[in-house]
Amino acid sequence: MQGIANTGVFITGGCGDIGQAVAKRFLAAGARVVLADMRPAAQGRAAAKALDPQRAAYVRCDVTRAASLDRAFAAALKFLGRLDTAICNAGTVTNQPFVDVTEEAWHRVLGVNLTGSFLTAQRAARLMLKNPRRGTARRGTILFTGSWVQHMPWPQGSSYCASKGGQQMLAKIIAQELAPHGITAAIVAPGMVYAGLTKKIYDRDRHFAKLVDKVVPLLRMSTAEEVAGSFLFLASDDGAYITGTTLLVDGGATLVRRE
């Protein structure tokens, strides 16, 4: 896609399945990419090197801590030269009946998914505002990994659904405020992806697996690679006029499957 070559991309949760798939698509289109993750440094650097020894790098980053993000962005900027696309992809989930949700679990999920998105997006926006602008051209884009459950409830998903619903509104506020400054914001909302956290839960929890199998009209979960292209599209010239909205990649799950 046009408009990706030679751009700088920062991806939180970059060593996870979706993060890796997204990084591959941007690298293939000619971008430079920084993977920001909590993995040990040696493991993270190996992941980046495996993707591209010259155009991919790793920084250790805890998205729930502002100071950690400040250090990560400073290191990333030295490698990238400039920041054009920031992808708030780091996430976690705890599935529990509402009456059993602990305060600790609630804070952990909201801390990573919502506060982490806020802290990442805010720092990215500050850097993008420093990018030179030609006329009304875009200065940068901030993208979020949302979820189809930002639109509808999922059993035992109170903390996760709430975090993704909040993330959706956060993206709209960012889009509204920063559009005049040439910065767009949007969400890619996957449905059931056989990757990362969902894959682990699906493989170990038969009750969860049965629920998933009944939900998707396309009768299968997606791959991380099927989700990754949507991020590339939104960051490309083809997506430059899209802001404040969600690109739903859910196989029809929100349609509610009927037998």
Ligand SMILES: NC(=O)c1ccc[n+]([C@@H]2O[C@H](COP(=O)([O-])OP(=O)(O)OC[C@H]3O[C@@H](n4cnc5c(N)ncnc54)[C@H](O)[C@@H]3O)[C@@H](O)[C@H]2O)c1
The other form holds:
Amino acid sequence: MQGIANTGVFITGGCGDIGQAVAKRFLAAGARVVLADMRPAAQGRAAAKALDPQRAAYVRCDVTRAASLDRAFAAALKFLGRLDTAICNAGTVTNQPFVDVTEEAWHRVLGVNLTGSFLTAQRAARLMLKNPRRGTARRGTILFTGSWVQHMPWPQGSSYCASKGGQQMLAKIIAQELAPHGITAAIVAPGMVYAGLTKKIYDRDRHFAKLVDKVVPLLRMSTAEEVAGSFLFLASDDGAYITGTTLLVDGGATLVRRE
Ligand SMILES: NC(=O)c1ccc[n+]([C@@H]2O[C@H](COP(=O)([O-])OP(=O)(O)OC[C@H]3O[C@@H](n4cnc5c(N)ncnc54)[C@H](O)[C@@H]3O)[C@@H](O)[C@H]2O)c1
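Given the form predicted alone, corresponding form predicted together with the named molecule:
Full assembly next; the chain just shown is listed first.
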């Protein structure tokens, strides 16, 4: 895809399953990539090295803390040269009946998925505003990993669905405010991905697995790789006029099945 080679990409949750698949696609298209993640340094460095020892790097960061992100962006900028694409992808999930959701679990999920996206996107935008404006070319792109449940309630998903619904509105506001400055913002919303926590729950919980198999019209979960290309598309020249919207990659999960 055009417009990705030699760009600088910052991915939170970059050591996770979807983050790794996305990083691979950007690296294959010629970008430099920073994996920003709270996983231990040894693990993060090994992940970056395995992807590409020259053009991928790891920085440790906790997206719930502004100071941690400030340090991560400063280190990333040294490695990348400039920031073109930021992907707010770090995420966590808790499934609990609404009446049992604890205050701690609520704050943890909202903290990573919503506050973490806000803090990451705000820092990214401030850096992108320093990129020179060249004609109609973008100064930068801020992408979010949403979820099909940002539109649809999922049983026992109050904290997770609320966090992704909030993130969707956040992305629209960012898109609206920053479009005149040449910065776009959009969401890739996967459905059920055989990745991360969903994979672990699917493998251990037969009830969940049955529900997933019934809900997805394509009758299977996606792979992380099947989701990754959409991020590349939105950051490429082909996605330059797309802002404030969501690209659903959900195998039809949001279509109501009536049989
Ligand atoms: N797996 C799915 O089915 C699915 C579906 C839709 C959306 N998503 C979203 O995709 C994104 C990536 O999920 P995944 O499936 O790859 O899971 P994953 O657990 O493999 O990856 C998540 C990554 O985020 C990192 N992380 C968590 N808290 C962090 C913090 N405070 N600061 C920095 N990093 C932090 C973790 O260390 C991990 O590497 C999440 O936003 C998730 O909500 C996943």
